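Just one chain is shown here, as structure tokens, and it is the form predicted on its own.
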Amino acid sequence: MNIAIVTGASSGMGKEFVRQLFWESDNRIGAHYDEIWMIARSEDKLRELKEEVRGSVFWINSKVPTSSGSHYITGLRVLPMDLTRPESLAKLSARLQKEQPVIRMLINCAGMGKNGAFAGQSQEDTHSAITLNCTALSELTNICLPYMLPAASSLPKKHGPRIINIASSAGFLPQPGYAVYAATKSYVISFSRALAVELQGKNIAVTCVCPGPCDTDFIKVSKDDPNATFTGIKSKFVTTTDKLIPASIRASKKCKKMLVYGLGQKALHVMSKILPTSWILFFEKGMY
């Protein structure tokens, strides 16, 4: 059975990369997929993604040319899980070495940041912030290898299996208001660029893909505020899901290490390449 694992799928990025993987079939990557693993904290808002992905007109269309025909995607897996939390990843460990599948695809979607100072932040939010952007994404990777790795070996390499981490261009350099969030981006940019190089005699690409601000329900959360949009600056380089996602897969069949999307990002990591951190951290105060 080969699978692709999503996590963060009830909402946002993760909700979109479930989306395009049934509707299109992944064709784009060459691979099929008998069932897509979708995990999240909620089980309703997973069950709601599902009825709505099967009950699209897209079901009757969701097959992908195979040398013995057409092969249709069978399931979409609900596993609500918390990352954060050992026992999660423990069950879900325990459920691949029963089933054994293929893991075709990984997508580490899932993430949160709390918007503020440092110092008025709860313990609990700066571990959780550190455990799900950092520890239960690296875990998750180690726990889901063993299973690409096999397939890798004897596919060519413009079907072997993929991984996609999210990190944000927050990650290229400190961020002030959102210091634990973008410092643990880092960590996945950084994480994700060693570990390409380490898969890549493997016949394994991964992908980093550093956005900026995108239409999700982040901010709200991050700032505990239903009804908080990006303002200043950060609201003209706005992007969708629609459109980064899309891109994002499309790097991912390409074998490319990281993906900067959208011009103003591009721009600033340049900029945190060439320009002294203090400059860069002055104009960053003013905008706190």
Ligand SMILES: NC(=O)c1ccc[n+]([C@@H]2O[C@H](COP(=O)([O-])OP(=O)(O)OC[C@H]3O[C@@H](n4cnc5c(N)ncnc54)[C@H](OP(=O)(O)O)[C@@H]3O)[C@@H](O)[C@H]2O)c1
Contents of the next structure:
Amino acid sequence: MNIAIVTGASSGMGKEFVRQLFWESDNRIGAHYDEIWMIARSEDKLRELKEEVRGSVFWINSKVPTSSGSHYITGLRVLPMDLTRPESLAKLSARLQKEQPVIRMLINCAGMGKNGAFAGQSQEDTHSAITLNCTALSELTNICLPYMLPAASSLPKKHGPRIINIASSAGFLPQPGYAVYAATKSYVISFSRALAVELQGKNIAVTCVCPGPCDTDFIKVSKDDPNATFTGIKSKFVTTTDKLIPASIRASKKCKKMLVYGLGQKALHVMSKILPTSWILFFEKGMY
Ligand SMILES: NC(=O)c1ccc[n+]([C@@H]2O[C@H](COP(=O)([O-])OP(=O)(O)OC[C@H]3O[C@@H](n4cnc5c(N)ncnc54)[C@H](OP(=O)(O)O)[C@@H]3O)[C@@H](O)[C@H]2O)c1
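Alternative state: the form predicted together with the ligand, after the form predicted on its own:
Below, the chain from earlier opens the complete complex, with every other chain and molecule after it.
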């Protein structure tokens, strides 16, 4: 059984990844997945997404009939779990061991970060951000690789299993107001780039995606405010998941190691390489 695993599938970017992978799989554009495993804490939202995506099957298949005339169904599996809890990863590992799937795609998308001065943050928020963004992402990759590596060697070059890790442009530099979050995303960038090099000879592509502000629930969660939106200079660079996610999948298909999405983010990336960090921090302090 070929599968794709998407974390953070209940909302925002992860939800859009599920929609796109399902559409591609069902229409034989790229890899076919027998199942997409959707992971997040909110079971109700995952079930809603499953219904929504399934509801589109007839329309999709009637638009693009398969050569055999039969439907090419991709299953959607709801796996509600809190990735900050070690028992969740143990459960997932046991499930993989039992079912022995081939993981053709792993998308590490679940992530969070609290906004505000570090001194005002709780130990729980700090623990959750580091555990979800760094520990769970790395350990899940660890758990999944044994189900990717054997298939990788038998597949044509550049058509092997793929990993997409969602980092952030926040990871380019320290960010007052998002001190822990930005540090965790630096970790994701560093980890992903090293892993990409380790795995490229093994026919597994790792793509690190670095978006800037995107219209998801991220900002609402980070500010604990259901009405929160991006403000200041960030509000000028807000993108949408329907643009970002197809670009991320394209980058992964091309085996790109890094996608910095958006002109503003590309400029920030270049500046982070050439300007002294203290200069950028001085500018950032004014925005914080
Ligand atoms: N939106 C932006 O501006 C932006 C910019 C750059 C990078 N990013 C990154 O993009 C990724 C996706 O975020 P998003 O923008 O789509 O935000 P989002 O809409 O808030 O989605 C976050 C996802 O993570 C899941 N999640 C949170 N805590 C979890 C936990 N303990 N266990 C399992 N799943 C958990 C959430 O599901 P449940 O609540 O149901 O668990 C949700 O599906 C994150 O890594 C984020 O850091 C976002």
